[in-house]
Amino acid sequence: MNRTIPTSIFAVSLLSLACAHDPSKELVSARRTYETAANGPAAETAKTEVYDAKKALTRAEKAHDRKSGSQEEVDLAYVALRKADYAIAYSTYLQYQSNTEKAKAEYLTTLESQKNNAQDQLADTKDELEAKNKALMAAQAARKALELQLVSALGSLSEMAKIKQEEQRTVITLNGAVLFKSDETQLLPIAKEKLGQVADVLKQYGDQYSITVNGYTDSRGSDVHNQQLSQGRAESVRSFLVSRGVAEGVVSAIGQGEAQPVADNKSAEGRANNRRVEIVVDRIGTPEAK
């Protein structure tokens, strides 16, 4: 019984010794909250703070070595763990404005990418306006030369046949008396003289245009017979066309019969009026400067 209570009180002493140096809370908060302050990306970005940070740890760690448990030990860690924790604040502040200024320029970098790309679509676009403009400017110059040199042309022409010019249309109508022999497709010999100064005119026109050869005949005979003359007569006056250089794919050739007549089929003289070729050229192009 002697023994075992001097052992006891021993063991209780122990005991004592030991907690009395063991840290506060406050000392192992700050110890914890130090080391990841040291060992992150404060260690580079809050240098100043960090080191700050260490020398009151060092305060709180001498505090602890002259009496563990201490209130002052208590004190000096709690600021230890404040500096430790803005170091870790700041550090996290300074990312979060370094990476918002890295956006803004990233921001104001696109803008101005955007800005130059516009700016260039815009002198392009421009440059295409105005090339366009003076093309289509050059194109209607030209068109109003040739209209006049139509009109000139025409204007020899206007001894052999009949001219008629509207805003779009121009109809050139030819005797069928000096085209053809009497009931006959095949042309006079007068009749390609006076077709090829027409042929000459038509081929100024160019493709902006289409040129339809419409034959007539007078009411004498069956309608399926002047139908097929008329037909005849107007193939052969557009084969002769394209034969002196009139664009093939611009003309057409329509038998009308003796449909339309434009005289009375009573007399000699009206049926003669009647017995014609029409070329009728009409412009499938009037593009407008804006």
Contents of the next structure:
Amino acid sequence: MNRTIPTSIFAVSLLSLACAHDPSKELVSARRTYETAANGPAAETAKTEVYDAKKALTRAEKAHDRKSGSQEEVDLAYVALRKADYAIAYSTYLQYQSNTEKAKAEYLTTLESQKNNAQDQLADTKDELEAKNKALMAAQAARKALELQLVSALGSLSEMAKIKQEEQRTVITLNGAVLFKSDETQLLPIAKEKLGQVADVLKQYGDQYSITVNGYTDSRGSDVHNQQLSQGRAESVRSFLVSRGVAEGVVSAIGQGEAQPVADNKSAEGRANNRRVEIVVDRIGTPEAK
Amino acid sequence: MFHSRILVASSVLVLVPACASTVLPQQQLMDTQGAITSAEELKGDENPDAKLHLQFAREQLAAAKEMMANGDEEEAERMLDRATADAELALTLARTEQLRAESREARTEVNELRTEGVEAGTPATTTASSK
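Output block for the form predicted in complex with its partner chain, input the form predicted alone:
Full assembly next; the chain just shown is listed first.
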């Protein structure tokens, strides 16, 4: 018993001594938070603030050394803790500031880049439009020229042919007596000359036209003979047009015989009108500019 | 006359430190109050952390004034230091919150601009990393 009492007193004394030297919870927090600040991004981005926290912590440590657990230690540690918090918060602030500035700069760069791209695209589009306009105008001019040539060529046929023009079709009706001798399929020289002018225009259209040459006879003679004669005359005209450069694939020849008379076969005049060749020109598209 | 001047001068010299010790450092007081006001204007009360430190700053500022009135000068000045530290922290937290929102908005604007550019067929030719 005598030994127990002194031991207890000694233990309590030791405990008291230990408590007397323990740092306040504020100082513990201040040390921990300062370490966080000094070892984090703030050490680089908020050096001054971290240094201020260090100075405040040093003052708190000195107060602790002078009198552990004093109100002065608590107050100074509290300030040190807040300054360490401040350094970390300020570092975060600077990070956001940097992010904002980067984003704003990127916005301007992106805007400028998009503006440049849009201007480039606009310039390209203008160039393309200009080129298309030029091509269109050239095509229109070429078309106009060809139309004039065709009209001119058809005009030369007016003495020997009847011309009927529609929106997409031109029908040239030639009297058989002008083109051929009686009962023959060979074109007369004058016919070749006139048809040559038409061929010169038609060939420039390439495959933009579909041409059908129809041969007709009057009702005299056998049907077989008339069919053969009309077919032969149609073929003759077709061959001539092809020989003058009209695309072979666009011209066809059809012998119609005595079908589809345009006049009464009982009179000589009517039969003369029925002996004919029709050149039907169907326009398919716009000719290419040459 | 000469003695009376010395007496007056001595009284002034005695009074000056006496007056200085009965009020808180005015500049620090104004700075602290200014930081509190700025944090409030930045809607610091809407951010939990800033709000907490604003509250600490207000309470400690009031306590410092009371301590000074009671003649506890050293404790009053330390309490004012605490209030100042909390006020400055609250202000920085409020500013950070505001800047965080600005940063997010700026990034959103960049992303929207890029999306619009792609949709319009005029994407930006420079590439920058998104954050």
